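Taking the form predicted on its own, here's one chain by itself in C-alpha cells.
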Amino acid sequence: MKNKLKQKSVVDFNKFGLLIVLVVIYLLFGILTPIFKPGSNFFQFSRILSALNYAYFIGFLALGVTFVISTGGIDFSIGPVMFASALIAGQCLVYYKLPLWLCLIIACVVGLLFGILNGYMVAYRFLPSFVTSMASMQIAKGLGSVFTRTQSVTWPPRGEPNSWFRNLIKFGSVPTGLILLMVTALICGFFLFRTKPGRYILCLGSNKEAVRLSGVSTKKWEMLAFVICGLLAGVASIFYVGAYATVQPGLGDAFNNEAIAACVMGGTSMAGGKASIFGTFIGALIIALLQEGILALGFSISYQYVLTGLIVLIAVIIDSKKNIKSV
C-alpha cells in the first residue's frame, strides 16, 4: 500500500513540476525578450496564440506517438506522414475542387493509412519499428510530392470561401484549438489507462511475451498502437493548415523529434510499458513555447533543435536510470 501511494506521489510531483518548467521558460522569455530586442514584449497574447498554434499540431503527433512508444515502438514517419495528408487533401480542394468536408476526411483517410501500413508491417510482418517508419517516412514525402507534381498547397486563408475550417485553429480571440486538443488527450488519456485495450498496449511494452502467453492477441493491439497514431497525425494536418496553411513537399522530419520530445519529456518510456498522456501534452506546450521564445530573442530556429535535441538525451538519461534503478 506504501509503495503504490509512494508511486502515485512521484508521478503527482511529476506532473506538477511539467507545470512549473512551462511557467518558468515562459517567465524567462518574458523576462529576457525586452533586453535581446528592446520595445518586443513576449507576455502578449498574439504570442500565446502564436505558439498555441504551433503546439496544436506537435500536440496531435504526439498523442499518437505516445501509443506506438508505449508498446516499445518508434515511428518516425508521423512529420511526412501530416504533411502528405495535408497536401493530398489540399490538392483535392484547390485543384480537384472536392468539397472542404471531404478533404478534411481524406487527410485523416491519408493518415489513417499510413497507420495501418506500420501497424501491419511491424505487428505482422515483424519488421523492426524503426525501419517500417523510415521506409514509410521516405513514401510519404514521395506521394505527397507525386501528388502535387512537387508544388506547394496553399489552402483557402480565412475570410474567403472554404476557409471555415480556420474556426477549429480560433473562432475569434478563443483558441478553440486548444479546447479540442485537451478533449483528445482526455480521450487518449481514458482510452489508454481506462480501458482493455489500451492496457494491453502499455502491457506490450512492459513484457510482450507474457502478454502473448496469456492468451491475448498482441497483433492485433500493437497493429492498434500504430493506426491510431497514423490518425492523428492525418487529424495534426488540418491543425497544420489551419494555422500555416501553405504546405510544401519532401518536408516534416524535424516534426517527429518535437514530437516524441514532448512525449519523452512528458514521462513516456521509451523502453516502453509507461506512458503518461497528461505529460505528453504540457510537452507539447513546452517544445512550441521554446519554438516562439526563441524566435522572439531573434535567435534561428537551429537553437530550437539544439535545444530539443538536448532535452531529449536528458529525459532519455533520467528514464534509463529509472529502468535500471526497478530492475
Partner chain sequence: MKKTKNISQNTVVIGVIIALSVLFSIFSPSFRQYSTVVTLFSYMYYILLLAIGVTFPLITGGVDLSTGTGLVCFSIISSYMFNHAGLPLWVAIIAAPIMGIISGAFNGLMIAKYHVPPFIATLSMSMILRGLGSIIPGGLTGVWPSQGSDGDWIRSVLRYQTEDGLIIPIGVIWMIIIIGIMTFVLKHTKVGRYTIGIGSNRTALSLSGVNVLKYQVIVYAISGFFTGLAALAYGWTFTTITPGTGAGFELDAIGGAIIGGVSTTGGKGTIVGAAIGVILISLLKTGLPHVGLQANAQQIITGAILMLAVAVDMIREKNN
Second form
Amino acid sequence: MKNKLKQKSVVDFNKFGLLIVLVVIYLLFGILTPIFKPGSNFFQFSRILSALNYAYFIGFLALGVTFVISTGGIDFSIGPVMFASALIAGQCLVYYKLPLWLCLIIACVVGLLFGILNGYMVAYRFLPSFVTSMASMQIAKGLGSVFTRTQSVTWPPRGEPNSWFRNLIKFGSVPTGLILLMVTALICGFFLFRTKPGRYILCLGSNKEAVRLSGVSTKKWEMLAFVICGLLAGVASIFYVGAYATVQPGLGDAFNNEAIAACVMGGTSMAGGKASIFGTFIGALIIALLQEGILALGFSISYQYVLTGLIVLIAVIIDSKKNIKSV
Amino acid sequence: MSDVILTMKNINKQFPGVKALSDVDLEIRAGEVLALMGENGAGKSTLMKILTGIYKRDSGTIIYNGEEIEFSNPKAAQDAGIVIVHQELQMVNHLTVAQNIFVGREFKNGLMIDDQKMNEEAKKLFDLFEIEIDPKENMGNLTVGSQQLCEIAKAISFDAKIIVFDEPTAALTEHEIQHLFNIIRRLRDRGIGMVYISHRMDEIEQITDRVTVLRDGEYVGTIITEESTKDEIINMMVGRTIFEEPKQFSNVPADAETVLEVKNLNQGNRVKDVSFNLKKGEILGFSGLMGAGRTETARVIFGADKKDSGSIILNGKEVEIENPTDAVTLGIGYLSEDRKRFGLMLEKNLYENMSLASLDDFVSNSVINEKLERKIASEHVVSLNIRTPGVSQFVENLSGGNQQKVVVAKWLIANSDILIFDEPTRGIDVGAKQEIYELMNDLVNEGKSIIMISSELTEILRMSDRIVVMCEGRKTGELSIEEATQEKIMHLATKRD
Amino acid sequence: MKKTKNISQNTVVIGVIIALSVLFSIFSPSFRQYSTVVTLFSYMYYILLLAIGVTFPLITGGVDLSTGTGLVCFSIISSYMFNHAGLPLWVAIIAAPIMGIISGAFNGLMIAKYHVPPFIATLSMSMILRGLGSIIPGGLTGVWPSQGSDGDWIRSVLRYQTEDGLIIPIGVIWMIIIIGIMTFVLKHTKVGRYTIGIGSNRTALSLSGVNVLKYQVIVYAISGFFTGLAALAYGWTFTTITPGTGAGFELDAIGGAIIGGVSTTGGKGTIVGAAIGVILISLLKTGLPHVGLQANAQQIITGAILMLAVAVDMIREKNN
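Now show me the form predicted together with its partner chain, since the one above was the form predicted on its own.
In what comes next, the whole complex appears, and the chain from above leads the way.
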C-alpha cells in the first residue's frame, strides 16, 4: 500500500518537478548568500535545521488545509487558531500549572473546536467558507488575547521541567519533527486517497450536488474536512512552540497564506476535487526554505509576505489555466 | 422572391476532439422564417453562435448585405443587426425589465442613466407587439414565458435585420406560443429575416417558410416547408428512415404488483397534490411542458427537496424519505436531466463515478478496494457497451450517451429497483439514443421499474407503458399507452384550471 | 416587494443601533458624554470608507480582503512621501487613492482575466501590501502632521475644533456626501448597473456586449480607491501608523456591509445599508469598552457578528 503511494508520487512528473524546484531554490540561496552577506554560508546544517523548524508547523497547517481545499472550501483561520491553541495551552501550563500532557491535549482540542465551528457553519448552515473562517480567525485572535490578558506566553525551554515536548521536534540529533510530519503526511495521504471519507471529501470538491444526489450525506463529510483541518492546526501549535517557545497574542494570520501557498504549489486545486499530499509536504519545505533563505540574505520578513502572495497568485493562475484548457 | 440578406458558406468549426461543423451553408432571406433543424449535436447552436459572434469560425465566409463580415463578439453582431434569443434565457434578475432590455446600451443623460426614457422605450416596444409587461417590474419576478417575451423585445429593439430564435417555445404554454407566432408574423411582414430552431414539427409547419437541415455537423439540404412532408424532414435529419413508432400496448401484466405509490404530494407551488403509482416492470412516462413540475416531483420523491405533505408507499409500506440517502437505501435511483451538474463528477474517472452511490460495498477494513471498483466498473463498461479507453478515463472525455450510461451503471451497482430517468436522451445523439432505449427496456424486463420524464412526445409514446401528464404542478391526466396520442397528451399538458 | 424588504432590514438595524445606544447610556455614565460621540465618529470614518468601497466587489459576488492591510500600506507610504521623500503634502494625499486604484485594478485583472478566485487574489494582494508597507518606507512608522505642526489643517478636515475647544465631527458631512455620490453611482450609472449585473448574471451581461472584464477591473479599482481614502482618514485621525498592522479592518468593513443587507451571493446591496451596518459595528467597538468589556474581546465580537450576519443572509437567500 505504501509502495502504491510512493509509486504515484514518483510517476507524476509534476511532483517530481516540485522536488527539483526545492533543490534549485536551495542551491540558489547557497550561491546568493555569500554575495549578499559576505562571509556567511547557507550550506550549513544549522540552516537546514532552522528551516525544518519552520517547515514543521507550516507542514501540519498545510496538511490540514489540504483537506478543506479538497472539498472546494478554504480555511483562513488556521494560523490564528494555531496561535490560540498555543496561547491557551501555554497559559494552562505556565500560569495554571496543569500537567504537560493535558496541555498538549488542550492545544489539540482548541484546534478541534474551531474546526467543528467552521465545519458546522459551512456544512450545516451553508455559510461561504472564506467568510466563516475569517470570522473565526477574529474569534481565535480575540480568544487568545483574552485568555492570556494580552500577555505573550513562553513555553519552558529545553532542560527545564515540563519541556519534554521539545523532543517531538528534535531528540538528540534525530529530527523527530520531520519523522512525525512525514508519518502524519502518510496517514493523511492514506486517509484521503484510500478510505471512504477521504474519497467523499475529494468527490465533494468535484461536484457536491452530484455526490448528494448519489445518497451520500455530504454535510457530514464536508464538516469532517474542517474538523481535521482544525485538529491539525492544534497539533501544529505544539510544533510551533517546540521550535520557537514564545507566542504573542493577536497574530498568526500570515501563516494562513504560507500554508495555503504550500498546498496550491503542491498541486492541490483551489477549485477542489484534486489534491496532493506529497505536493503539500514538499510545498511546506519550499515555504520554509524561502523564509530561511530570505532571512539569510538579510531581508526582512516583509519580503516573505510579498513573495508568498506572489506564489499563491502564480500557482492559482497556472492551475486555473489548466482547468480552462481542459473544459 | 425575397432578397437574400445573409449567406454563410463552407463554415468549419473544430472543438477539441469534435468536428462540430464541416462545410455548412446557410442562407437567410428578408421577410422569411428559416427553420434550422437537426438532432441534438447536429451543430445548429454552434452555427448560430458563429453567426452571432459568440464563437469564431475556423474557416468559411459570411456575407451580409453584400459584404464579407467577421464578428469578434456578440456586441459587434448586435450592432450590425444580428441578434439571438437564447434558449437558456439570459436575464439579470436583479434589474428591471427595461434595464434588462437596454443593458449594454443604456440611454444616458450626462453621466446618469436615463431610466425614465428606457421605461418609455420599452413600453413603446411592448405596445407595438401587444405585450403586457410592466417595464419597471423586476425581471426575477416574471414568469419564464414573460421573460421570453422580454428577451424577444430586446432582440427587436436592436433594430435587428436578423433574429435567431433558439428553441423559443420550450417553456411556453400553448397560448403564449400563439402570441409568439403572431409577433414572428409581424416581424416577417416588416422584412426581418429569422432563423427558427425547434424540434417541434407542428411549429415548423405552422410558422416557417423554408427548412435547412444539418446532420452531424454537415449541411444536408434546404427545402420549402409547404412542399415537404414531416417524414421527408425527419429523414433528412436522421439520414435513414427510423420508425419511431409508438408502443402499441403495455408490456406490463395487469396483475403486476405496485412498487411505488405516491399520494397527494405537495411541495411549494411547483408540486400540487400529485398522486400516481408505479408497477413492477413498468415504464411510467411523465409528460408535460417545461416547468410543469415533473422534475420537482421526481426530486421530492428522491428526497433531494423536502416535501410539504403527502405520502410515499414503497412495496406496500409507507416510507419517510428525508434525503437522497434514504432514497438510495430504499432502492431508488435518480438520473438527472442535467447530468453534468447533478449526475457526474466530470474530473473523476469512470469507476469513481460508478461506485459513488454504493461505496460502502467497496470498503473492506475501512480501505477502499480499488481493484474491486475497477473490476465491477469494467463489467459495466462491457454490459452497457460504454465506449471508453478504460475505466481510469475521466468522465468529461466521454460523449453524452456514454456519460449517461455511466450514471446508469452507478444506479445498477447501487442495486436500485426504481429508476427515475429525467430526460434520459437529452444531449445524446441519435445512435446512442437507441441504445439508451434498449437499455431501459432491458432494465424493466429484468424486473426494475422506471419513471421516465421526457419532453419529447415521440419518446414518451415510444417508451411508456402508461403516461402521466402534468401541467403547472398538477397531474392533469393519466393515459394508457393504448389510448395515448400526441394530441391527447398536448391537450392535458396545457390544461389549466 | 423587494424594496420593502430592504427597508425593513435597515429599520431593524437602526432599531438595534438605537437600542444599543440606550443600553450603553443607561449602564455607562462615561458613554453618555459628547466626547464619546466624537470618538465614535473617528472610529467610524475609515471603516465606513472601506465598507463603501468593498460593497462594489461584494455586489458582484466577489470580495476584497486586501483593504485592511492596503489602508495601512497606503497611509504609511503616502506619509513617507511627505515626511521623507520631500514631496508636497498635496502630492502625498493624492498618492494614497492612486495607489489604491492601482492595487485594486491589479486585483480586478487577476480575478477577471486570470480567473483567480476573488478571495485568493485579494488575500495575496493583502500579503503583498503588508510587505510593501514595510519595505518601501524601510520599516518606518507612518506619521501624519499632528496638531501644531506643518500641514495640520488635515486634522480639521474630519474634526473641526472651534475656538472654545469644542470639537465638531464635520467628517460626518463628507461621509454623507460620499454616501450620496456612491448611491448615485450604484443606481444611476453604467458602472453601478453593471456591478449589479455581474453579480446577478454575468453571462447575460457579456452576451449583451458588455465588456465584463473592464467593469470587473473598475469594481475592484473602486474598492481600492476607497481604501486609499480610508488610508487618509485613518492617518488623519490617528496620526501614527505602525507597519504590519491593518489585518482585520477589512472584516469590520465586510461585516458592516453584510449586516446592512449586501449579499455575499451577489446582485444585492445598497450603500446606505452598508453605512448603517458600519455604524452598528463602530457603536459596538466604541461602546463595549464603556460597559467593561476588554478591548481585545472586541475581536471575538466582530467575528461573531460577521458570522451571524452571513448566517442571516444565507437564511434570507434560502427563503427567496
